[in-house]
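What follows is a single chain, given as structure tokens, in the form predicted alone.
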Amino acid sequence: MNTILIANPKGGSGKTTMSTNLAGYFASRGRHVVLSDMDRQRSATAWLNRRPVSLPLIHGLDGRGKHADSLSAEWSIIDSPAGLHGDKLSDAVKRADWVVVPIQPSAFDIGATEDFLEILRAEKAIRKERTFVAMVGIRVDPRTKTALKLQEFLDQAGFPVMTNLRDGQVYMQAAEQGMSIFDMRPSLVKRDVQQWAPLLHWLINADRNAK
């Protein structure tokens, strides 16, 4: 099983958007996917409950419990809660193959993420290169000063930056319908799918190389 932990201590950083769209992508490729919801707000679970039965199946999992389907899953996506720290963070990182850190272009997000990255660097699984970390800018408008400041921060972060995702209405539309952008009409999401390509390429190639 390949496990991806989506983590950032700040609420509203885009973790659920990242989790649901990753789950939607792998499900659209015919993979057995489990979406684990660790957040008390249960946003990922609510998204699954809205998901049309006609779309590729994604199994839900209460992140605080066990689920039989997770044992045979090809891809497990973990939507972590805000404020994940201490032993719970260490345990989640240890069980993950990859940690994807979404970050928005604001001073508050950058400050919170900077402290979080220091904690990640100290995690044994990351230091020993058993778990790998990547950064993703989310809701980024490259024409703004805040986007420039975010890029400057990411350049110094010490972890690879996979891509920047735009602040597109397609994400809100998809979330409202229990869909990912990979379930939508290709002509509507062509630009967005292209922005996801570097992250997906990294995950898939890393999985192949590991085998």
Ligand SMILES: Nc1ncnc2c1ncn2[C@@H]1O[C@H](COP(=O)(O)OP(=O)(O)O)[C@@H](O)[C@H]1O
Contents of the next structure:
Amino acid sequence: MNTILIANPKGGSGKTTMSTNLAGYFASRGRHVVLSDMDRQRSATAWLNRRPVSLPLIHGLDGRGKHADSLSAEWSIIDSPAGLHGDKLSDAVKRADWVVVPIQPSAFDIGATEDFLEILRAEKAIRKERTFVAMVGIRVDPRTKTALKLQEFLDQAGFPVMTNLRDGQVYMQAAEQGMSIFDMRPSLVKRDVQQWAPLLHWLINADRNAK
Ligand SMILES: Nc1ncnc2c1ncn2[C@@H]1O[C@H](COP(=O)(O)OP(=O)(O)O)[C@@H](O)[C@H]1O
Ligand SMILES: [Mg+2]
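Other form of same protein, the form predicted in complex with the ligand, not the form predicted alone:
First the chain shown before, then all remaining chains and molecules of the complex.
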């Protein structure tokens, strides 16, 4: 099983959006996907409940019961709550093959993420390179000063920046309809799908099931 933990202590940084879209992507490729919702707000679970039955199946877990390993998933995607810390964070990091950290270009988001990255750097599983961390810029407009500030911050963060996603209405539309951008009409999401490619490429190349 490939396990991806989506984490950032800041609320609204894009965790559930990353989680649902990653789950939607792997499902659209015919993979057996489990989406685990660790957040009490249950946004990922609500998204799954809105998902049309005609779309590729994603198995949902609400974090209270079984673990994804008992479902023999190929891809286990874990959406985490804001403020995940301490033993719960360490445990989740240890179980994951990857931690994907979405971050928006604002002083508040950068400030909140700074300490979190420090904690990640100190995690044993990450130091021993058993778990890998990737950053993803969210709602990034490369022409802005804030995007430059985010870039500067990420350059010294010590983790690779896999991609930057633009601020796109399609993410809100997809969320409302229980869809990922990978379930939408290709002409609507061409640019967005392209922006996901480097992150997906990185994950797929390390796919354990494929080896
Ligand atoms: N790239 C994006 N473009 C536009 N809106 C986005 C993008 N990523 C996230 N959002 C929106 O930002 C809000 C917060 O994202 P969400 O994924 O719920 O964050 P979190 O789970 O970290 O609290 C949501 O309304 C979501 O639709
Ligand atoms: Mg969320």
